[in-house]
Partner chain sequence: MSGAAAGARMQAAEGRARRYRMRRLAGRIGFGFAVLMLISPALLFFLWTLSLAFKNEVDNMAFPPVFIPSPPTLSNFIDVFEKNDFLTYTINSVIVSFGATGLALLFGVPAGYGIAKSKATKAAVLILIARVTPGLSFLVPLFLIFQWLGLVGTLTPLVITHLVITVPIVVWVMIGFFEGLPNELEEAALVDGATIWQAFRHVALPLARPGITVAMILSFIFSWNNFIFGVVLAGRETRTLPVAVYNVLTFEQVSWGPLAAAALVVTAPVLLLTLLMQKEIVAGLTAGGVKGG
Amino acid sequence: MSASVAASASARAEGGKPRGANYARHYWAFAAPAAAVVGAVIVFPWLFTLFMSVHDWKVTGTVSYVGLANYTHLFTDDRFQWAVLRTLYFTLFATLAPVVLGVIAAVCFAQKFPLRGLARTIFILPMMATPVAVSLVWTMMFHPQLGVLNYILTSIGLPPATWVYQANTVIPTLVMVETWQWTPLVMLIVLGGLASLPTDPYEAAVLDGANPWQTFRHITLPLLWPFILVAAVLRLIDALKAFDTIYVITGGGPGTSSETINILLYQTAFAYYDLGYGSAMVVVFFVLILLISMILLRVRTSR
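Show me the one chain in the form predicted together with the partner chain?
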């Protein structure tokens, strides 16, 4: 591999300009069909959303230009503002818990042990399984009288929990489901990071007589930091966007106590068919996601 890299480097040196440069223009042709598809199903909808967001646009057919009225409405809309706060509350914990557990899991799965492949596969099943299907099973498990979770709680002497049936426990419960589902993604990314770590610092640590915790705290963690951050940003974005599990398990309820931005957005656009207002919500939501992920990436580069 390194020999071939050296060979190609010398070939480039002899040829003066790198050979690829002559063709770079032509390689665009390979991306053209995909670019057309991306333009049609991704970029065009973005632009069209912007266009719709400055209109009063009902599915029934009435369309009129209203300027920024949809946006100003958002800033006085209590329901939307509560949805934003709820989304942030959910996102904070649905990011922290999977990241912490995912790093611990990655460190475990980086060791060699019997049946590791099987254990790892079982561990990643929650993120591969169809979200709607697992949400339905969770719903049955949360049942206050007949659910298996309350049976387990009471049989070890704890009081039964209200799970998704009470306003103050619904979001922690949804965070639990999200953590169960997405800790594996963090684990996989961090595991990839662990596999790429250099071995020299570890040899030095062994020579210096460092114990496993010191090695982890002062060598592994700093080296893993970029991977943990990437995993955290991805997790954060996905938590902000969480839809399937919340929609299926609670539909935003009880009342509106688990109504996140995405759920409210769905209601606005596809239950009330208020597409203009929904589009304005999409734009604000999108800006919020970009802002939060950029702040996190800034943190990364400043370290």
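Would you mind generating the form predicted alone now that we have the form predicted together with the partner chain?
No partners, no molecules, just the chain.
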């Protein structure tokens, strides 16, 4: 009885409050700086963006409250609707191509062959360059008269391509640039997954007489699926946010044939100085990214 009373007494701090309450009061001293940084860097900008999105906010004019007028205008703006479709089109192929090629590259680089380390290093070099530098190099390569790509095509007897200078080829060409630069990222993620796979299923597959394709289809691919989905989510979010590559190479052209949401909202906010309408685009774009990411994460957790 006396031991329990002593334990109860020692479990309380000054003033008769539990000791945990005193500890919790001191936790805020450590969490406050991080909370202040998060609030200043993330929370406040988003709240201010929401505030601007319900105002007619032009740099050269007065600020007036318009409620949801900016949002309703988005759903009647043909230019914005086409930008959404182009963004989804670009994102689909700029995600699918790197994921497929990255998985193939990871499986290849997981095998043992001479100079494998050097080959891996060379393969990941595009990912190490900045997108602006990559875009400038590809812009010179796409030049219709002086570009090396058309020189190669004509050297082997093929007609020169229009690349980014025609509406029906500009998006596939931009996807090619994104695929070249970001396939190594997918490869590294999947390669890490391959290194963590257990060996027992493969030994059993050899005893059962499974060929390499059957082993990959029924063992490797299901075990790698969580890693592939993580790579797909990261790549999808990055493709949705793609701006620098498109802006440097085409600027949204020719015409508006490569104008994605990012290019359009940049033009709206910083070329036309309509900050309110541009902020509404940002909010809708954020909701779009959030919904797509949640769907992919839901698919990952359901398997």
